[in-house]
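Take a look at this one chain, the form predicted on its own, written out in structure tokens.
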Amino acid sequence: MTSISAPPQRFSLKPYLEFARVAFEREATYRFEVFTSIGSLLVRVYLFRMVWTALYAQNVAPKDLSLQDAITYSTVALLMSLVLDIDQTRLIHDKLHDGSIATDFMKPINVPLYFFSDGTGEVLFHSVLILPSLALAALIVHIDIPPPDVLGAFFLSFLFGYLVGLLMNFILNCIAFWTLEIHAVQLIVTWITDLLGGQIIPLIFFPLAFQGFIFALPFAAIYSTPLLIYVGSVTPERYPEVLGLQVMWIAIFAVISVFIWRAGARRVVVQGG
């Protein structure tokens, strides 16, 4: 007896595209939300170049990063936040708190993938963001645009160090399959890549002795790396350097998630929300 068996489906992108559009949709409805986040950061702006005036004024800043560097530099990574700072897979830890995962594993559909593009429409919605907040900054400050191919060389590393952050949150989000809650060890990635990251404080401002191992970190990927590239601190010859240990850091990073996520798939845990 000759049995048939049913043709394996073939992938279809366009179920994830239409998870991306209604999570741009969703960001889109809290109008309010919007304005404040454009609000802050332009405050942020004027502050930042507040004290940077103060402390250069004092000559307390290092002399290969001009004022304007620092104004330039803390401008960027603000506008930067509007993305890097976005939890894009934190719908998995939500899931598995309220316990509707179960029910997210019985559809067919590829559920990394579904949080994935959920994040996407997210993030892009906040990509948007950026060009108005860029125009109203200038206002403000005076931003140094960098040559074509620096400019370039910044965006792909923008882009290497949006993925490390992704990875990397998405390995915390994961931890929830075993403890449900993750917000302690949060808070800490957090405290610790604020610190180390180079978002508020350029790295170059730490003591030569530390800053070896400081810029080898991956928090040194996510923002430090970018912004060096486009005060031009970072130059063209250590392009490959420093890109390529950022690459390294989102190899690292996918082949952990990649494990984490098959280990925490096979033990779903569901707590009633």
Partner chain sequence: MAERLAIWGDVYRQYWRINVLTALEYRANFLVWFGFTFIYHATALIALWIILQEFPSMNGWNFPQMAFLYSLWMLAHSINNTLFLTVGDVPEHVREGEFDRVFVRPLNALFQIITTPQQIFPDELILALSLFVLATIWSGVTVDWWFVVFIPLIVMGGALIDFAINLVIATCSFWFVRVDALRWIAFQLEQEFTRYPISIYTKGVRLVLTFLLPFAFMNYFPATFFLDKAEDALHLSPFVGLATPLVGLVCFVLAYWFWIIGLNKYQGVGH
The other form holds:
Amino acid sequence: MTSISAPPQRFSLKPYLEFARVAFEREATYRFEVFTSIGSLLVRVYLFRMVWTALYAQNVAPKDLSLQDAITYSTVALLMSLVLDIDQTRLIHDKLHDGSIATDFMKPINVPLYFFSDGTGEVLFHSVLILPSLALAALIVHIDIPPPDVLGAFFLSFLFGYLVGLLMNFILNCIAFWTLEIHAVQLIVTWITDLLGGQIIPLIFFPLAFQGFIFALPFAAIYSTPLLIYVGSVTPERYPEVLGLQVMWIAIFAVISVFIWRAGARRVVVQGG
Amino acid sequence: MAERLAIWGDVYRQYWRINVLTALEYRANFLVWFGFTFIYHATALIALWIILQEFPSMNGWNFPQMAFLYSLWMLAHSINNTLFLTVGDVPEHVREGEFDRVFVRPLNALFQIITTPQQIFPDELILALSLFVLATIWSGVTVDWWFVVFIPLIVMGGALIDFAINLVIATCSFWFVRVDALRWIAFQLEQEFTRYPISIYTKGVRLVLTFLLPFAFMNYFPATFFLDKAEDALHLSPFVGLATPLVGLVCFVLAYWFWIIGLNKYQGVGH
Amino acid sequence: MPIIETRNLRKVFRSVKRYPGLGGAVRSLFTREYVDKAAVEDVTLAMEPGELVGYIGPNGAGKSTTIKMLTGILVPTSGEIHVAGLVPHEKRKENARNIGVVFGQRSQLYWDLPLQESFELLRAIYAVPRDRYRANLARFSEILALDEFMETPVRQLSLGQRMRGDFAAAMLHDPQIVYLDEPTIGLDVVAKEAIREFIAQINEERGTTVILTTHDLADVERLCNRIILIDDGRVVFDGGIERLRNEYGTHRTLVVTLAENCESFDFPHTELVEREGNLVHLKFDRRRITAEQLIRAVTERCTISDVSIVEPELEDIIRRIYLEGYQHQAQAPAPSS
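Could you drop in the structure for the form predicted in complex with the partner chain? We only have the form predicted on its own so far.
Next comes the full complex, this chain leading.
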């Protein structure tokens, strides 16, 4: 069906903006889920405050990370997870599962771009949630705000981290072209990302022997890098190094993504979906 | 009475026969589930271990003691998941009209729910038992007759607490169509709040975890008793740790009472 | 002595009034306004043991609500029910022993395992004595030919095979009454016939009372000696199929084979429905004009070689009742000649 040549079309961004808008509105309809996810986030902000307070109570601050830094770290990590926990290309897996992906290949659109715009709408909606969550979290804990240049580096690094996560999930979802069922694998990857990415515990607390290895893994590029920039554990002179590592992971995953998508798409077209 | 017990026993035996046969039918999945459950609990324990490498203790609890605390919860939780898992399917049955079937069979409704055949693997139970044995040795808990008599009772009581809370959530589906988010959050909070000794929490949270959602009886109170620790969260007698079976029963009775109200609502009593 | 008896049975569903929009959602949280809707308005009926009754009506008429009250799933708002001497919702478990239920779209068999295993669990649940269980299973295997797939996991069975298994499952404990909800839905012709045959045999052999709700009127025509028609929560007809035909089937079709061409067919109270070559279909209202009168009128105008009268399909009659209501139809067919 793709062999039939469509009349030459000028690329237009319009339909993709539309996909994103629809996804944004769709997410907004799950009101109960929205309230419960914010509620559970706040409970966990409170939980981590209590946990860190207890740990620091009888002990000196290790690794130059003060109690206040640790609480800030956990709170910002939880807020980031509102966006980072979203598997924005899940639609690929769902559509492979019910077989409807074949019809997408018949439409005059760029299919991966369609999935990305749908996911972007979803992510934008959840980014909006960060604001009320932040405001409510500020009632429970005190969060330090770093100087503007550090904050700028944090946001850049957060964006890079987001892209690493996005591409990693994209590759996982594309595995469904071959296996159809990837839910278990995805959950395992999520747990490992939370642990080795430094969402639960800052990676600088890990035993020194493993640190070199763990920092080199892509998981660290998702949560840990922006968070360590935020709390000042990574100083400005090291920015090029850590941001460079993130960019490297984006590049590597992007290349893998292109190949895996092409191979998967060929499979659908050849088999007729 | 004796006749009814005989019927229940017969049904329960047939139910387990079907479960075992189903598990054998899908035995290839067993390894997958084993790995899955292992990674899940391993990440939680590794996180605790890393923290306690950096910090010498958490309110006087070291890592082996925290592992004992975790394994007590895990044991109770895995018993619940083995014996009472299908309660979690009630909302779906209600939504799809499948729940009607319960009323046209001559057996207690909740017992029918519990004996709905399913795919059960003993993966979590095996892991929980292994961890429990390891943590017991490791944390230096004395294995005396108190231990031998009370641990099984406490684990069953803990499973009943878990079961009662799941039953209350499932019963909510007679009024609200979607309770999935509620269920998911309750589970998440349960496993995060049972991970640490409740003495680290603020007073309000301690009271909630003792009286409202009594997760503290699943592991914290019994663990303080067996580890010979001072109970410094609410300054109660260490023997409170042995009350878990009783607390489990009370929770179950309350949850069952709520369940009956829910059934009446489903049957449209009064309208 | 009727085995099933209801008097002025009524069921009202109450729901919280909803308001539109986000503000409305919040408002619904705080106000306690209800909307009441009667699914069953007033149903009085009685069935004798061994009857095979078709309980039919359009979607939303109150069929399944009635069945749910009879089976003890729902508690009536008002009115009385007695099923085999029991009030179902008060003696739910005792009542459950007396009844068997087949939901055509929902199986009670365990997906992953052979039929045998589901049967064993049901035997335990209903406490069926071993010898009774064995005898029933042998008999059902014979009528339903269960042996060919007894060892196959249910998920691999065809819909027809699965349905046969579900029937056996519902009958294992020798229920006095069986409720069948859409038992032939989605089945092919052969499978449908097998199921109907089974229902007829069980009814005859064991004197089981059968209540059949279905949209497939061929089931009713083949099996039932009595129809109860429900609409808007009320019984609108209760009686034999013949009586239904006589009272509501006011139109017949006269099929005429012409010997030579003939053009004009405008007879009184008659409508030309179809013409195919020399075959002409004339639909007439038999309250106004008898078949004899019409045939005479036709032969006066045309030369015919053959003539036959087609009774209306049950389905057409029912459809007309659904669409046009029922009251004004019920007049004695007395055409004036």
